[in-house]
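Here you get one chain, nothing else, as structure tokens; it is the form predicted on its own.
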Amino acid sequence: MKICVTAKESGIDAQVEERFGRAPYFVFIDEETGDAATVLNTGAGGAGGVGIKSAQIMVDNGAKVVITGQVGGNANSALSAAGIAVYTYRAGGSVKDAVAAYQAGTLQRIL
């Protein structure tokens, strides 16, 4: 399964983003072999539509569960009509430590 982490900067140790449409990468991580892969979130500063341009991302690049710190209206419809998970983050850590705190069962679920 794929996490998505939103992130400010490229890599697992990046220090999470706690906007979901304007977060500047975005760090995907296969659960099961442990590789990551950022991508850039182009739309981040666009004038509008950037939380459904950012879901798109999630689903073309195969993310089942998002963490983030706030997702708006727009984007949590697009990735609650996608079946992809959200989990909120804001302890100011890297992302390597969001997903550990997924892992651990230690976040909560906000779609």
Contents of the next structure:
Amino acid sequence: MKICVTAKESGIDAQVEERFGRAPYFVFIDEETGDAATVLNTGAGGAGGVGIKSAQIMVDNGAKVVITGQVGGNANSALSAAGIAVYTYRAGGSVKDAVAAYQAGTLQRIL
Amino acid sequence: MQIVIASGKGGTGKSTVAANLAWSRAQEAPVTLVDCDVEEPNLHLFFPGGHTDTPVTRLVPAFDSERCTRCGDCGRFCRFGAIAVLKDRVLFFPEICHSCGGCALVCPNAAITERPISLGRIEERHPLPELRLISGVMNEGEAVGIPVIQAAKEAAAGDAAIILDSSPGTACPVIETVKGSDVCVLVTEATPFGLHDLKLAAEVVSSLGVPACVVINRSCGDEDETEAFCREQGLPVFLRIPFSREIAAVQNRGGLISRDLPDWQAAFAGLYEQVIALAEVQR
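The structure above corresponds to the form predicted on its own; please give the structure of the form predicted together with the partner chain next.
Zooming out: every chain and molecule, the one shown earlier first.
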């Protein structure tokens, strides 16, 4: 299963970004293979609709789970319509830490 | 002749000037007053009575789920993020759609058509035999009011004398209102904030090539800085409305000083003449 973590930089050692739509990077991790791929969020600086555009990136990249700080209303609608689960991580650690916390079952599901 | 009333700042008395100017003019000749402050129209408060409504719509996409292959071209094209294409359906967010129609153009399967949705309405009133009041009213929650302003101006188009009341500030709705007008009346008050915003408004109006003049509201006789600025910029000050208990009392009960106080009908009629003369000189 593919997990996406919103990040401030690229790679699994990057710090988690708490904003979803305006996250600079999305790090996709394949739970089975452990492979990680970073996608630049080209829409992060947009005037509006950034949450929906980001949700589209989740769909296009096949994520089933998103780990971020919080999501806005439109992103919420799009992610739930797409059946993507959202977990909140606010411990200020790295992408790797967030995935470990998710796998340990300590993250709160918000969507 | 199209006169626009503007002010850089809210609460300066723009609607007061527009309503009184229109009322005094309507005693002599037909005039059309247009409320272009579509987010918060208030001119009808001066002229109670019934009205007729015309809806203002905009076009948004409608997706044909039979023809749609979920290719995602429309979502990639939409720079506003109004469309998300999922595996099994398309999600559309009308409140962030800018009605550009681009999604319908890029769809390779002709699965997108455009349908109208309500954006607001135009209210029309005839409070006096010679006065026509047109108010643009935007729906609550709508993000872009420009089409309502355009529809309100369109409804007045062709009338002999048109007075437009713009929204406060210097943003897009003000520019949309001022555009194409013959002359602008800038309403200000002699305070540091009033002067600051008058400067911004004067710059906008001048960059649109519209000649302007100034009305100082709540004048206390201590307005050297405002006067100096107007002199420098060649902006004639055509009227001063004093800060007085008598005027405030009329305003507070929603009255018109041109109707309720002697002398003010003539004062606003005089303002109208001066404004028209300015437009004709500059032409």
